[in-house]
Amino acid sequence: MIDFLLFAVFTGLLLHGIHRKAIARIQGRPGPPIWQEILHSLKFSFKETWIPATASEVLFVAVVLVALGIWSAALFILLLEGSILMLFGIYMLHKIVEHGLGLSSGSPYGKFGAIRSVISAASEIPLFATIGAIYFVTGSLQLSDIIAYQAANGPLLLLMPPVAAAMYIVILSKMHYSPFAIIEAKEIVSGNRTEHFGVWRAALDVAFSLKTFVLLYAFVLIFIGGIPFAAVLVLMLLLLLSLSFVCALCPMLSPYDTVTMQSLATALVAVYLVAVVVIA
């Protein structure tokens, strides 16, 4: 599984590069090469590493290790076709990373990012609706059972499109340059990552590349089912490009507008479930 972990890191960084390139091309700019994020990670790995004098040293380092640990664990859950409840529990633990990154540095920009990460917890509301809807329809939260259900009944993407849309918004909220990426807004420099440089930034890039790979991979498995891995990679790329299109054309929302949009997504899933129950 270690070899697949390395593959996921490399692919995740490449996906980030494709994401930046696609956004640039849609906006009429040349953009960086698609391997730019890989080069960034290597560059930061060899840069001088320090901890700011205003930082909480233990938290400053620990939160980076937590980010690496939770997304590595999430990848193994997917490979073992375990519980999506555990998978999405890790997604919620990522909120600790976002909040801790900002608070640990002592930077005012990082603190603003940490505060906004609390507001962005609204992204977890559609997540709960997604979990509930999947359990209601398939009767299980085990990924292996969900894949088997789709083999017998067809992809959940076609059976439950509003639920897939809610999950799509969950993934969109964690993409760079997303309209929901309020913790990375330009007015707060790099947000909660402002003071993390050197090997710390390289490790964060690795962790966030795993996050992107895991979320895209999870969407394909949960809503398309068990298909050849080559086809999974193609669908992950197409999903990423659709997210890039949204990020390129939609301006960043205000913190409170993000809550409104994500709450509406939850309401859509709730109405859908009520309609399913009534029809059934």
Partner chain sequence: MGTGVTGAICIAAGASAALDMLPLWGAGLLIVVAFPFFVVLLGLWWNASEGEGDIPFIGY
The other form holds:
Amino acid sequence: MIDFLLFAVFTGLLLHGIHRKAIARIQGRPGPPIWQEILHSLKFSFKETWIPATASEVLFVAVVLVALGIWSAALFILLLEGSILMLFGIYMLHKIVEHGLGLSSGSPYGKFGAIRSVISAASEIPLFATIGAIYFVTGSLQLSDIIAYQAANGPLLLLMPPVAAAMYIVILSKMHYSPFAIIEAKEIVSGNRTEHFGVWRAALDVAFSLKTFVLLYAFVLIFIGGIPFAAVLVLMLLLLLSLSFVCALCPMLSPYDTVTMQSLATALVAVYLVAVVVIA
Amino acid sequence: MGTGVTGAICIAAGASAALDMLPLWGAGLLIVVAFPFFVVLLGLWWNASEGEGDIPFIGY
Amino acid sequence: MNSLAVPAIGGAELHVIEFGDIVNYFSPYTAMLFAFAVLFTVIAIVSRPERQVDIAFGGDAYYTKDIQPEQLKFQRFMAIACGLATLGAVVSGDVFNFTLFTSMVGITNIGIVAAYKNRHVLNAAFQYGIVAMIATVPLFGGAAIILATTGTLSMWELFGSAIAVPLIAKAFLVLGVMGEGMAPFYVAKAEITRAPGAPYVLIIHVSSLLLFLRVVEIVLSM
Amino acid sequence: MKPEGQGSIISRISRALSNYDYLAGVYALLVIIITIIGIVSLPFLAYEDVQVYPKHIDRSSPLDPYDRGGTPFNTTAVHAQYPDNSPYLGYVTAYLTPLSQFMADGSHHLGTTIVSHPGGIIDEILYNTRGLDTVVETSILFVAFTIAAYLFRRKD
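The form predicted together with the partner chain is what I want next, because the block you gave corresponds to the form predicted alone; please supply it.
Starting with the chain above, the whole complex follows.
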């Protein structure tokens, strides 16, 4: 299990590097090498580290540990084919990590990042439309049951594309450089991560790489189903590249516009759900 | 010290799950608790030095 | 039937705490939510508030608001109360008990932010309070409709396939939790976040997210 | 930021939603919509009178609301001035306003022996043996009192 966790960490960091590289190439820049994010994390972990004098010490450190803990748990839920309700619960709890990162340091930039992360909490709503739809169609939220259902009826991606699109938007909103990534936009320095430097930043990079790995892996498992692990990795890479295209070509939205866009996405999925229920 | 202990817990949990000595969810739970401490303590063990806390970044 | 209906989407029942007619239970899902609530309640108990740094725009000056824990004593007390109410809500096996704990979370949230003196924060908190008060109507209305139509409030009974809960009751319940925890209406909450005392402000978000996660499980299961 | 009423439809919606003065209104609108749907669907909802007090008085029912021991309620010493106008004297539903009477006539859920108003169903819940609810309700009251006391005593 620990081996899979470490594998996920390094793959996730590599995926982050590929994401940056792809965006750079799409925008006509050379971009950093794809292992840049792995080097970054190592570099941060060697740096001098302290807790800012203004920070709320316990919270400042605890959110880093919580970030690592929840995403390791999410990975194990996928590995053991557990309940996707728990997986999405963890995804929601990640919001608390974002708030905590920004608020705990006392930095004005961190605070802006945290306030924006509160605003962008609407990004979780498409997720519940997704869960509701999956539960309605497959009759279970156990990942093993969903994979079995897809083995019998074909991938959910083809059975209910709007739901997959909603989940895609959810993943997009969590990518770096995405049009929804208002909490770490450049005008507020690094947003809620501004004060987490050194070892704290390295640990956060590890946690966020796990997050990217888990979200992509979950999308493939939920909407494509049980296929060999190598094929899963290839699909994750393709998914990431498509996300890179969106991130490279779309401008950053203004904070409240992201809320409106995500609410509209939810409304569309809700209309789709009602239509499915009425037809069925 | 802490790095070694938490790292050992992670490896032991992973190994005992592989050898069927521990249920998978139990091993997972152990790792979920130990792994975050391991990562942070590892960094704190090998990083440059400890300095005094300073005020946050306030712009260029 | 004297146990959680199987299969439950939150996982199998792990442990039960009985209070007469009201039963609290842990499933993997609610245990996870419970652990998270405990963690952040403990953080609110042990951690000191941060000192906010403000920049005076137009110059190089910055100043730090030095806030002593004594000044935020009441916020801490309310945050702990809010954490305890959240703990009650996430493990409750009874719809009415859940709604009671939810409205308690709403009130403690107002208590946390009402204690600040910043005018902007108080204005946002006022709007929040209005919404939380409106929300008690759909919240208890939902519980009342469930009782009137099914004759029971026990989640063990309601989660079984034998009992059909009307859609309107579920809609009321979700709407009530949305209002109490302000789940998707984050405008006022974002303004509240500007207040100092990170560990206590954070509890507002922890409680509303956990309540929302719990009500989603309840509504999907019924 | 463009002034009010300009920009694309999305940024106009965003601007309206970002003003927290509209918040209570937006939420109230949602509540009203769902409530109207609820009222429309009320005739289609079942009424579980095995567990909840029935609308019509059934002396033989173990749920008979007046059979709580003690002196039966209908032998009240209250003397009616106009017995014709208040045939149910001594009952909780003895006096219904015309609007309440109309609703009681048209619905299973209103105007039952004790449940003469919607909040009454909540009372029904509490008549059961529900200890923890009572504790939580008291806690809510205490919390509210604490907040009020703190705000009152706060030195500004």
